[in-house]
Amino acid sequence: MKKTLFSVALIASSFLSTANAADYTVDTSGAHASINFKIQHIGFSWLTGRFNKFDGSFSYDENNIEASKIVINIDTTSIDSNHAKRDKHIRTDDFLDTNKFATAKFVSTKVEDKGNGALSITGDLTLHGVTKSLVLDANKVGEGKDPWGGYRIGFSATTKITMKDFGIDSNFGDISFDLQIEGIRK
């Protein structure tokens, strides 16, 4: 009896220490989630864009949030800096490359439970044919099921990276980045 006993309870703990573990696709078919840029304009002001073709996927277990993980793939043709003539020259060899480089791609490879909801997550993000690591600083917006019947889960998250730190001889200083990801379960 003991033994029946133990091994219920042994099942019961395994199922509830995974039963918050899921799958989630970043949602940006609904323009629920965005990748957003800000660089100095030669010292005067800011300039500010998006890109606006991107996916990925992550895993969230809010019991084991050292094995969540997380991949953002970025088009990089699709940068818009609410600029034609200077979105081409971005894309340009002088910049982004984009005939060459079409793709960037950030791969979690470490995340940290900072406590309340505060996230640090280490990934190589794969940029200009280069890859860095670098530190996202997260934060769990919130979590629950939607209108349509699913379940989500969001995140913001800021990092900054240095152009020449992936090969791009220009350099305007640090680049912020500002990402915003709702998940849907799959």
The other form holds:
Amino acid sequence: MKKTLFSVALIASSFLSTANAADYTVDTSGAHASINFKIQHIGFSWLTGRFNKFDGSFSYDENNIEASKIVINIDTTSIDSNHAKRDKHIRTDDFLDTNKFATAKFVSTKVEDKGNGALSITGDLTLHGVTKSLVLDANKVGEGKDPWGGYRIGFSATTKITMKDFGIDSNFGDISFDLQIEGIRK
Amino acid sequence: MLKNTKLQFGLITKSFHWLSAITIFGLFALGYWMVDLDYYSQWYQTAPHWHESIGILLLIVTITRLVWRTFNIKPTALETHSIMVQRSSTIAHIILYFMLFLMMFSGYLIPTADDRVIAVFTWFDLPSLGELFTNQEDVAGVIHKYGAYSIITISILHALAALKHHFIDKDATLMRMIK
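Mind sharing the form predicted together with the partner chain? What's above is the form predicted on its own.
In what comes next, the whole complex appears, and the chain from above leads the way.
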């Protein structure tokens, strides 16, 4: 009971301090969000894949963009490159080691307004047990009332990581990420 | 003498036995080696392809073998074998057959988890049954791995038991499977 009261108080205070900001849940239940990646196959082509299971939430305030925040949790076992044998391999300790590191997390630390709906989101990515700072280049795609009584906003973002930076020894080149994030206002 | 008699294993039964023995140990060695191959190894694609192809052929051979076993007389146990020896060897044989099918089925489920076929050399494609359960490739992979160590352990015990009969008990157990 005490714990509940405390968290209610905490939530209330966070509402008070960010009164103008709207909080959004990433629409993973309707699958209007995706975390896609691509990596070169021995330099000949791009191999694409995605993480099928993740969740997230963010706050966004048109008038105070730099106060925005986003958190994304990824279930690393849900990697899907459309090839069961390859996905099995990626889950082993040659790559993601999902038995030990079943989740990855991105937590924003700083959001810069680049104008015209462009954002530069700095944050900490925890992957394979290693936390590193990186920058997401994001663009607002659109926002407004949806036909079913809700309010939505959507962003598109890209970033790039190097496997070695996250303690993964197999080196197949940089991995580019392409995130599509639609949020439903809470 | 192709068929079994009350006293002897026939040539067909013996061929099934030794062909399976060589194949099982060969598949184990190939599998043990191939899972750690480097991506840039020239064997990276070929070794699993051969492992899968030979495994499916062994499945066909093993089914044929069981049919042959069913419709053939079985040589009676040697009189010198105690009831205990007879029972434990029967149990060991059942476990070996069970493990064989467990290995072949779990192996089949790994590459076919996403509807892909298994190409048995260039001869034919074995179709997928689709994804039968979630995380199929991982669960089947774990069963296949520990199943492999188990079947090899049981096979070695089976061989040691045969050698014990030959050298210590000095009975005809091993020779019946050779001569």
